[in-house]
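Taking the form predicted alone, here's one chain by itself in structure tokens.
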Amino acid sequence: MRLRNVSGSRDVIAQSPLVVHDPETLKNNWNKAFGNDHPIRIEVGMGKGKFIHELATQNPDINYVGIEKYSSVLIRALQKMEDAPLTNLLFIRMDAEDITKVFGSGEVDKIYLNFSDPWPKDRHAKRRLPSREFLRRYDCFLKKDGVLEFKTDNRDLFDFALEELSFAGWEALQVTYDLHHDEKMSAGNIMTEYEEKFSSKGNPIYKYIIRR
């Protein structure tokens, strides 16, 4: 089925072999899903999938899992896979709050967060993907020497994310307040749809790379 102009995205996603429908059953055994023992990296809140699809294309010896909550957005990632199939990329439709049910200890070696929802109200701080609550979740399954990369155009969210590190026992390895003018950190940068949109308007892009 061609996915252009598909209605009923939930039904299409439910039938797609590219979407892992019972991800909890693969906890501690994700290599089985890919049929190899390559490293596993994930993007939490992948949006339409441009970033992770390009990343997987460039790195065929690494397995990627894209996590997205909204069916109306995930369907766009499936369209990209229809146009350019990959064997090292799978998707999960789920709320990121349940992520520790899906990945086991040391199973993931890198996490990507790109242009996450800022949840601007203070009472929603714990829902922000770079919050101390989520950092503790990531700690449950990220390899000991694993890293997390976070990009955003939202300065308030970025400042918040930096402040959260010490509370969760993480440290910053690299930080930039203007990614596209940072020669070192922009090397090999893959832009998301949002990044292309915001940077075209002259907005600076903030990024950090952190570890425990």
Given for the second form:
Amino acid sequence: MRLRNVSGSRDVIAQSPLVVHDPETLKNNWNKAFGNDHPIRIEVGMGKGKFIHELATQNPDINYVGIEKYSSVLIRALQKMEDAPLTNLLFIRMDAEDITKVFGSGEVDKIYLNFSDPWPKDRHAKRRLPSREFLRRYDCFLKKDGVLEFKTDNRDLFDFALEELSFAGWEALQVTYDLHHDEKMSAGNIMTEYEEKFSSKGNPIYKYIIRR
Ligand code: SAM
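Got the form predicted alone; any chance of the form predicted in complex with S-adenosylmethionine too?
Whole complex next, starting from this chain.
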């Protein structure tokens, strides 16, 4: 039966070979999961997976891991794989707070954050995926010269994310406050689900590319 007709996302995800169920066991061994030595790139908080699915389709010689907290959302990414299967894309259902248990030192080539939840209350700042706490986590497994790319339409979150860089020892390589009108930074841009929704309302999209 096609996944589109299935209710009960937890059971489907528990049985899916596209979802890594014990990701800690693959720490330092992700190349074995993919069966090759290609670079590994991840999207944290991928949502329904449009962005990472398109990226993986365009780049068959790069391996991708999509991380999403909720089964009800992750199942949408599995449906995309049913329609257009790929061998270079795997998923993890987890809270990214535990991400350092999953990837070893230097194991990841690039990190994508797209339209991360803003967590507007100050007391929840540590939950924001571009916070200094998360940047320290990413530092544990991102390759030495690896980069992190972040897009959002939320100006407060973007300003916060830029301010966090120096606290965690990162620096901005490229910044734009209007991605879709920035010829250089928009080249090859793949729209996420949220990006389509918010840019169609006329919201500018902010983006940075950072490294340590
Ligand atoms: N990246 C997608 C896009 O741009 O269309 C989805 C954006 S949506 C606003 C944020 C997604 O991140 C949600 O699906 C949410 O469940 C997921 N998320 C938020 N915090 C997370 C965390 N700590 N670990 C894993 N996923 C998380």
